[in-house]
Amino acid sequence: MNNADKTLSVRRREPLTDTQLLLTITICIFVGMYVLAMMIWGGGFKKPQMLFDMLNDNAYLIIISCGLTIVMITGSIDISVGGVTALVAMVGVMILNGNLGLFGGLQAALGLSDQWRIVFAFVMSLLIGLAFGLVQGYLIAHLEIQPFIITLAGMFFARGMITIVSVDPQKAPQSLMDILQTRIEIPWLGSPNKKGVMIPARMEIGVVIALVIVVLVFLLLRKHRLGRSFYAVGGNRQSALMLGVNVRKTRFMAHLLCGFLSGIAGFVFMMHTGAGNATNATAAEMNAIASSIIGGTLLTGGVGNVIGTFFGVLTLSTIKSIVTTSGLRDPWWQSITTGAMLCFFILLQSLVLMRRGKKKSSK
């Protein structure tokens, strides 16, 4: 056996890392669950559009969950993301309507066209997200205040600001929503209707944005030095310091990125719903945390994969679709099944990692 064959043989024997193992478990469970739903309930589950509808409805949640994954890998948490998303959506709708106080007067003075009003709303969404990430990141990383307390205050602040912006629910102009809700047709994944006419699958622009963000965050975590620093800080802060990692800067950047992604998520949420409301994105932060955990991200930090988070969102959405299809339409059934699934994944992760730890210690 030559050296190349020996090297290849050694690589094949290398065990999966904890992150890779948990990712594999998540993907297998999602695929098994979806196939089982197709076999038992059939109907919509057999149509590709069902999967695309899940993506359309949860594009904003995928983006939020990516931000939560980054923060949780560092061993931190951010529960303000749902409030920030709702605030951004409300501000975006008000800008599109042209009646957001000072900004409304600025728009009128500049005579912005429909396209530029959308751009203006998107820029404001990014700035709001960055503002929350900047303030919270500084307080957590540099003043070392507990992340839960800071982001809890951020959540209350964001929810309160929504009612200051507008007490009444708002709806974006239909002419602008026709632009924002443009759907991409995928003919080869279509399905016939009752008359036998082939209907192409449709995907919203927000899904494309979400998928691009998943890829970018994946590359950041896997290829960039900052991504490796996130894992190092989450694994052991003292060891990270000894390796020359700037722990404060790393934690600050994690929360800054999370806020930035929450701003994008709010804009994508507005694209999907076209509405601003104080109840928007309710419990989105809890769903994002659950999706990250189901995807293999540990609350203790140091382990996580954004691809697993993506499948975690799809797993949660599949569970809710199964519950609804089964006739259990009351919202508490979805909460019960989500809680049960979350407990199952946490227990499964603990057992798998505990067993791997025993094997490593016995060698």
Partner chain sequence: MNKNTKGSALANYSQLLVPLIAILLLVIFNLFRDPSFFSVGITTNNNGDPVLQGNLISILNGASELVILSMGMTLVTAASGGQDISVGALAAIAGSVFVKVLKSQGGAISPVLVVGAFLLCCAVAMAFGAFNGALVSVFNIQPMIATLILFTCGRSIAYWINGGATPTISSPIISAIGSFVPGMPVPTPILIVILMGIFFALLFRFTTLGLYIQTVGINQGAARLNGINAVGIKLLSFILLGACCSVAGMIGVSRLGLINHETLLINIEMDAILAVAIGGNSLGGGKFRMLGSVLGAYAIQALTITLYAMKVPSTDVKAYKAVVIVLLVVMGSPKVKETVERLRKRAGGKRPAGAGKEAA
The other form holds:
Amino acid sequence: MNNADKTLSVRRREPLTDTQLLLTITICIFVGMYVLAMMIWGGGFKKPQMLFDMLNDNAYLIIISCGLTIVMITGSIDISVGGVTALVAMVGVMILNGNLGLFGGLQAALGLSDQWRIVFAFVMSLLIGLAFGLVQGYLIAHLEIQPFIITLAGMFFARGMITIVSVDPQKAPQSLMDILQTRIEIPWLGSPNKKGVMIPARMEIGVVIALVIVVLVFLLLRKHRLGRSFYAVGGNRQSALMLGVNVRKTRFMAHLLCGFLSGIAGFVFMMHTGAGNATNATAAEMNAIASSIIGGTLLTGGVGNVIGTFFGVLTLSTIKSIVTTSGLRDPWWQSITTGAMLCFFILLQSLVLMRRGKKKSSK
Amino acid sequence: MNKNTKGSALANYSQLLVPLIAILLLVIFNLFRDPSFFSVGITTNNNGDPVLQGNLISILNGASELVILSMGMTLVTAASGGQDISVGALAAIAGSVFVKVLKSQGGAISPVLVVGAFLLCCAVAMAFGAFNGALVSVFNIQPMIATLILFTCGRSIAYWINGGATPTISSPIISAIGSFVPGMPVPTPILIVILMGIFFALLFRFTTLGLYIQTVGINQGAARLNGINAVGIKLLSFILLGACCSVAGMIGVSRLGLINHETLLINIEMDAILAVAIGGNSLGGGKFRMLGSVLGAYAIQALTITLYAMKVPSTDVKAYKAVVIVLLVVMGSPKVKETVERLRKRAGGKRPAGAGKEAA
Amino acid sequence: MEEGIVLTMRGICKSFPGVKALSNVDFTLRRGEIHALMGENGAGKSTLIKVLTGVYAKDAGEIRIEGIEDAISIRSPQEAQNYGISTVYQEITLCPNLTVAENMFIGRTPGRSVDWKGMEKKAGALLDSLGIPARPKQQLGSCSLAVQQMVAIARAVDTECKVLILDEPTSSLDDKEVAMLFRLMRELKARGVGIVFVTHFLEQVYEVSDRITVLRNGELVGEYEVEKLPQVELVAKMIGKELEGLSDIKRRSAVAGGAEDVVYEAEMLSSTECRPFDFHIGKGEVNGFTGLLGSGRSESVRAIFGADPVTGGRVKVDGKSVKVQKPYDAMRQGIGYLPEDRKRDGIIADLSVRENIILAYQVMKGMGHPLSRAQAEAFADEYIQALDIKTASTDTPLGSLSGGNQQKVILARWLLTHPKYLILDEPTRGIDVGTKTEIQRLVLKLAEEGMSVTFISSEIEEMLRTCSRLIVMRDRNIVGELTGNELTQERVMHTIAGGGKEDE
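Output the structure of the form predicted together with its partner chain; the preceding block shows the form predicted alone.
Everything in the complex follows now, all chains and molecules, and the chain you saw is the first one.
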């Protein structure tokens, strides 16, 4: 009754959609937290470089989280992303070193110069990511096997492959790393160091890639038919089918994209660290899931936003910075606060969902 | 009538076929590869006691924690239709509590203290299990997401409990739990598994838990209409899994004589889920058979040990496991079964025609 | 094709294994009319709709649609839509997380990029012209169910639709919302859309439709103009007995039980799904709730058993005040309940016949007192014999039994608990004739032994044969109570159809 009245009366401002509501909460919490940190601990938090360092360290995580957000919007999950990232980083470093078995020989035969090695490594990154996305997407969308199990196997496979490719940790040649770790300097965001000399803010190329991906994924989700299909499938798979959405293809594309983005993330990770190691990007999948959830992506699908995910990553790393600067230097506090934060957001979402469910059943 | 009864009884055991065949294949493979693989011998250990030794024993012994966790995981899977991915972290917490209590009395470790330590760590693990269970049953959060919280921070909590150290404990009682009780040639973890098996057997024998869990897992609404407290049953399954975690954590700690929150039972949650699946239990919940999961766990351990014996580095084993998982779930997927069924029908349809030609 | 006719279906037949769902059914829809499709459970309404929308393939017959020379064959919902046949289902098949505008255009706009502005403008114009109180940018989930339904209709209308099928659109709406929906339906009618209106609410049919087609047992009863078919006759046609010569039907001779010996009594009992009502039943009495589907008969008995959250009222069992909040409470008071939807609420499909039979008894015994295998086996065997349940063994999964035998297993489950008071909601639905009679005979036998039974069935005859008192419901309210001589088919139908309505 009440509802009918409400809808009849014309209001100027639209009430927020679920996606917008959760996004707003996330941004508010992030900004509030950051401002609070600036007021209490000042120092580091006042320097823009703090923010850039967070971005530099987490560029790969932002990219992974974008992929995961897409998958989660369709109501699915992918926990292989961390493994794929680490595998890609390992393969990339080995290509740069020219010692990746068959490819090393291929490179020698082609007589690739340094720059071309980088291109070759990049192409391989994309191919590995796509391969994972392709196989997992097929098994999940077409054979309708539980995503969790398939991507769990994907994670095992990727992590196992790392050590099969190379048992020893690898280090990329310094000459190439100098190219890859080129930093963009932004003088006007600089800050003075202890001696009073202005140090410009530095940003890695990986951050640019990550930001471009955030924008592209945002546009895809907002403006592209496929992007809207992701939401429809996540909202209600049966309804989406009735509305003429190709559910199978949509789910497949989500996983394909996620794999593809993990490939890029691996390359960005390599650019940042220059190291191939079996323990690279450990628990990245869980951090990415946590970032997406904090960013307002609903676990049950259909609601989420990549901008929120971006802030989710920043929120997570801000919490970690706050925990360290506030004197809780013991190593366990970071993940305990992360867990608490996650618990808070999961419960928040559950309550939002329950409230909506109640509204319906009271009809 | 009699025949039918027999047939359905057989069908009851058919789900054990997959893990049994997996184990059988591994046995045959190993016998061809190295006939001495399964030789069991008796050697004398450091304490001068005769103990059993051999690959077979190390499979049975090494699988103990996995078997215990897969027992609990079976219950959670059946009741909630989802999996708990925090079991490894929870075992680490339980192990930390165990060690913390043992260390509290300044080094003197009496049997009473060990029992107390176990009871306390069991209580803590069950409380955490109840936390997971409440998120799942009361707040209706998917089990995997609900347990993600503890998965993320559980090992750090374990670290915290011991104040950032990885304390070691050495005591004959602890080594008796982790390896051998003097005078007993069978490794203690195997005995603990047997005890846990008996515990669950008695639980199912003297309570209706098995029936309730399956009913809730198959049709929660109907379970409620028959007076079953579905929320409570789900909660209980998580609490029981918590207890399993504490036992597994205790064994893990006792084996090494130290608690390392980072490495204790690392990645075991994935293996435990896999064990449930290989055991022929549906990951979507419902009917379950704990024996299947136990056999599945042994099959996984046998695969791991076989790979080790073939000089595959321990870090590579995951990749091979992944291939096995994918093959298993693809074979078990309804879509594939459907296609195979259709192909078989088509082949069946053709055969009579072929036979007719032959006759002509 | 005749002028003014948008759709004809001729001689439609459809069989499922063991059942003839439709035999030789005709249906004609004219332009700009609202055509009600009526019939009780299993009459074939939904099968006919599904044939028309391409969900099922028809076995025989032809479908013609305006503007196309030949008979058409519809193989999928998508094809039906291409022919201009759109359907709005009872459960809303839209995505609640998307906006209203998106729900109207997703899946049918060409091009890869989404033009939000254009889409919202078009949606706004359409919503305005149809008088639907929703805004394009609003999230669909935040609209009331009625508005969601209307958005679904707007979407259907926008796809050049000639035929609009509304499958029970009003079942979850309140009066005001129904009025809103009817306004929209009349607007569409004025635009020349042919509307097929499937519903169980008689008054709504008379309020809005022009013509009525009645189906019964998969056969066409007839097509009538609304003015020429009084409500009571419509009920008769749906239920399947002509009014003449019905009064002499053999009823249960003895009205059993002392009415003073009240076993269960409820005062102003209400749940989240049903309005407050009073009710009582005596020892050894068989009574029944009757009314058409959706009249609230099932919701009322669910409230008695505590199956839906109880929101108010006082309950007495054997004269003592008790609290019945959840099914377990009811079971403790000796009440049993066989649910209406056997598949969804009754059977535990993967469990064995034995486990299904002992389930409720086991729950009442408590968690710490499991039946031994031998005991369970004995109970199962006892009831398999007593009710003549056809199963390969006690170990057979219940899901693999036939519908009738599944129903007997659920019945056995409750009989094993030896209830004082047993509620049977549609125990005879979807099962073979033989089993139907068996179940009715059993109900009478149980009553003679002193059990109180509430019996619900879509078939009035069954209820007249078994019940000594009938509570009649219409549109979620109790509208009458019939006993003794009043228990005639005529009288029941008149009460269901609503007292004096036939004069209108």
